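Below you'll find only one chain, the form predicted on its own, shown as structure tokens.
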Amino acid sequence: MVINIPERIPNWIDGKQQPAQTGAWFDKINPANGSVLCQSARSGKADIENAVLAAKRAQPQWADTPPVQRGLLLHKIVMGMMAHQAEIAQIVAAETGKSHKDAFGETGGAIQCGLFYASEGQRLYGKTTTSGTAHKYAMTVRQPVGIAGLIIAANTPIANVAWKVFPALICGNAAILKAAEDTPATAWIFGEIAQVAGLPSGVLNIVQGFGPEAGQPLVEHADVGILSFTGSTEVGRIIQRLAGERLTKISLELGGKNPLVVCDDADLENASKWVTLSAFSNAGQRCASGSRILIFDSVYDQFREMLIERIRRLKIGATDEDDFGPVINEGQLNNMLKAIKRAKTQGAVILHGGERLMDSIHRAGFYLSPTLIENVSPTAEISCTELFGPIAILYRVQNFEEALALANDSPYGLTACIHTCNLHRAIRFCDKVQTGVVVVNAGTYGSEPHMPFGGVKQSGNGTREPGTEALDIYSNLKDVYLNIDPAQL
């Protein structure tokens, strides 16, 4: 299969392919074979600068363009992503080692999220409501905040892009798009899709490079108006504190280590079968993977025992006959193997996987065995980290408040399931459950484009993407007050 990459990969500033201005390129790491699979542009504060200039220029014609015309050019964007979905899954797989199966079912995701946004042209509502004066009229409109930042990760490359880009543009903001330095040829090709669709020069602008060097001076620039971040805790923090200090509009949907109970009335074959898709798809790296598994203990040797099993016929490998691919590069897979290996010190034990795949077919890519493990304290490091791996922990509870209660006992609060056929059990977790997402009967994971997604505590700002409340976010609202004068009449 021939796969249409570019040897380098460069920036779109102000709608030209563009090289670094210090003419820096660093390798991309095929993470599936260890290969370099292309170069892409090492940018910086100049390049944000330039991006900037072009975003400032762009916006105000932008802004002025009816939304429901917006709506009309995102949607020529998804008609190319359409066109293309084979060729962007081709990058996708390429870039981050999952099958072709897989990164063709992300890019239609994304077509979907492009879709409902293309479509909300139609409907970006304000309101109109009462006044407590007389002949006086109050509503409000929405309007653009200008420059968005948006900054994204490489475990879904395309629906990262998506989610992001296309809320912002609908309502009426240029954008400067960092690209994730893991999957810098999936942000590129969305870049020339939208140039071929007539996007206008500067509305939309792609920066590859590294978070420090690219990432912070966007972060740190004055014009830009609304930063959105999907990431880790630890980087969200620092973004809220460098652009807190100029009072931005921040965006964060950060990590999660959630949780997925399994009580003694579920369906335990089905609950066995989204244990492993919630843990291990993707190479576990979701910020909605679930790694802490908590089980009823009438259950918990039963149920351990059949997701052994399941576990153990797992296949490993970038292909559609594999079940999930390697980690994204060789610094996250060690530093998942000294997690593990402090852990067993610690008393940790491994049922399963926990070590690297160095197996003739394995060794050159960046490939973790799919890896349970039990005997750990919920207040053990592992327990409260998110590695972004495929790693799971079983927890044994003793019942429902048990589970409930080490289900909230986290840092983190942005998904989670149960796994129960108690219609009482299933409402009551449903209510009582501190994250921002809840699944009953199915996986941790799995959240729709037309769907609010965003997570409590140490998961997010409060903010939610995509769905409508991705409004919110991307514009201002203004209060409009009409007076008249009936005298005038």
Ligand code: NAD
Contents of the next structure:
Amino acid sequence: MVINIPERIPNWIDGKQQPAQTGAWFDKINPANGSVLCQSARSGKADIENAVLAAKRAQPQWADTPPVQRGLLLHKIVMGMMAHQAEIAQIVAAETGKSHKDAFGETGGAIQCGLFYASEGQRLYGKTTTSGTAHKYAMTVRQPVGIAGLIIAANTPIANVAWKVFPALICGNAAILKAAEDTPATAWIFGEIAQVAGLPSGVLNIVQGFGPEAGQPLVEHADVGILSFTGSTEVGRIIQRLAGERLTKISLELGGKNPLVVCDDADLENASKWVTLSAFSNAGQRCASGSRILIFDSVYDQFREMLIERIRRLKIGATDEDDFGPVINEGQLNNMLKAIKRAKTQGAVILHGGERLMDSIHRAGFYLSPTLIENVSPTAEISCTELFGPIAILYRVQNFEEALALANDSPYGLTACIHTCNLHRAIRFCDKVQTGVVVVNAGTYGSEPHMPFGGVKQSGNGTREPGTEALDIYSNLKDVYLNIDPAQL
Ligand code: NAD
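Having seen the form predicted on its own, could you give me the form predicted in complex with nicotinamide-adenine-dinucleotide (NAD)?
The complete assembly is shown below, putting the previous chain first.
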């Protein structure tokens, strides 16, 4: 199989590559240099309609395929990904502007996720339990929901595809993946690998296009029984409202404004390394990025200088020698610049960055200088809004209690981290911080594919993906009661 980004990225519907029904295309821009990388099908309601019809035709037979056999097929897809890991990484890097090394690591994570779910075909556990009635047996079995609608963000494109497609398919659903408009080729190549692996036509359909045009018809389609969405809280709200109209099962994995606490007893070298990675790796485009850094007063000045020193050494660009690349598109970059400008008018002090890189190497791409800010109120707009870029804010706190209170004073609750050598502080923080993930002495990110990930408050609706917990999203439990009559023995 030769892997190159084609000039035009079509949909995958019913095992065939198809343009949008309207014949419309849109440009996918390379964020590293502003050039047109390829064009992508600009799909709409008619394409979603076709994809749902294909999924409906394919799903009954897929559901009747024993889960172990489904797992073996998913394993073939994983083998295809392993065989082409470098080429997939090349596509991810070209679409996102991240380095090949980072894209390769991300593809490795997607492979691990696939391996995990392929093996779940040998488990998919229900439970057996007791009954209050004589000669009655009680158990639960997992059943597919039917048609899964999957909508994803562009930040870690191959991981985002894997996180949803593998659990949806192992549970016996047919799926329609609405790819992120900024990373069409990554989704497309996954479709190609699935096709070569022998996934039956219509089991996985991939529709390209914009959210309101191609995503919303998927959300509103009466035959889509489970909707899983990874993206912004703003769009998550729209999806919850629309899906609520028809009482569809939904899973929402949304944004974060994640706190990282640096205590006075922390290993400051280690903490500054992890703050830098949490805030700036992947250009800060992680739901789990550390964007609120809460530092004990007694080490604040020293830590701030250590951080600035580290940030000065960061290399920005799209090569393996660089620390991070561009943000995904110019619109996002401009939103960040506007937010920084508004914060400055309210007294924010920019310690580093705050500007688009306009030198000859970066000018054509969408690069924001790593931005460190202080003197911001915890209630200011920039403290409460996710910016999804290489931007972090420092806050001075007097003690542990103030750090914990400030960490929790957020509309979001996705991840958190504390740096301390004090066991009591570490455990108390893990216990009391209002997030779905908490880390001691590392970064705010770094979740593993076999672990449940997700947030509280406005970071999600309480579901968890991936891990075995995702199986609860993509399957329905059925209670089975068996009654026997000993007189008939
Ligand atoms: P976004 O919400 O703008 O878009 C995400 C997806 O939703 C895209 O595929 C888009 O086309 C689609 N979409 C947009 N409007 C829609 C609509 N009206 N109906 C249906 N679909 C629609 O988000 P983004 O800017 O692409 O991604 C960044 C966001 O994703 C951040 O908030 C980040 O925190 C979040 N994210 C969360 C997780 C998590 O696991 N919690 C992981 C990665 C990213």
